[in-house]
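In the block that follows, a single chain appears as structure tokens, in the form predicted on its own.
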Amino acid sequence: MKLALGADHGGFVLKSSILGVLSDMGIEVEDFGCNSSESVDYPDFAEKVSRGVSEGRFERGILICGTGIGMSMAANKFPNVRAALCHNLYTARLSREHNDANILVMGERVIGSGLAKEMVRVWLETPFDGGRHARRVEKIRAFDHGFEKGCRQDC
């Protein structure tokens, strides 16, 4: 699996600790920054990761900021992205099982490092259940195609 990773200054420390987990799991990672705790703009990093996932260059992505809210809002603007803001193991698991989330978003100021590392493991190891959930994910994918055509209502 090839994964894109990004954080702003509010998620820099947590991003650094997650790199070790990803390495232990044998995940190929491209780290898009940031590389310090100096203030930066989170949309810049959300764009790099989300564009890579949207275009299929990465199977999945992980984004981290202070709360995760800004990153998730920015990430979900990209077609083919299903970014899930998760705060615990349950939401991380269900974001994969039910929603086929392809970007995990976390907030460094909301969760601790130990929990975040376990969330990453669970999220990466949990497959999409398909079944009744596939129909719902397909409806989300249809939004992408409608917006790409410039549709504001049913096309």
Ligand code: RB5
Second form
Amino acid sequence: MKLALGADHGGFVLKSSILGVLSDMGIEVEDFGCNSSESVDYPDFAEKVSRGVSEGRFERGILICGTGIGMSMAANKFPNVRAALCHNLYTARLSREHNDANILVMGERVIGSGLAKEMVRVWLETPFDGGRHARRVEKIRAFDHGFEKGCRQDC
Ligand code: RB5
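Mind pulling up the form predicted in complex with the ligand next to the form predicted on its own we just looked at?
Up next: the whole complex, starting with the chain shown before.
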């Protein structure tokens, strides 16, 4: 599996701490930065990761900022991206089983690194349940096309 990884200055420490888990799991990671506490703009990093997932160059992505909120808002603007802001093992697991999330978003200022590492493992190991959830995910996917046409009703 190829995974795109990105963070802003509020998330780069947590980004570094999950690299070991990804390597243990044999995941091929492309790290898009950032790599210091120097202030940067989270949409720039959300874009690199989300565009890669949206265009199919990466199966999955992980984005980290201070709260995870800005990264998730930005990531979900990209077609085919289902970015899930998760705070615990339950939301990480359900984001895969029910929502087929392809980007995991976390907040470094919200969760500890021990929990985050376990969330990454669970999120990567949990398959999509399909069934009734597939129909719902398809309805989300349909929004991409409607909104691209500038149509917000009856699409
Ligand atoms: C940066 O201070 C902070 O705003 C950012 O990391 C993130 O939390 C935005 O949602």
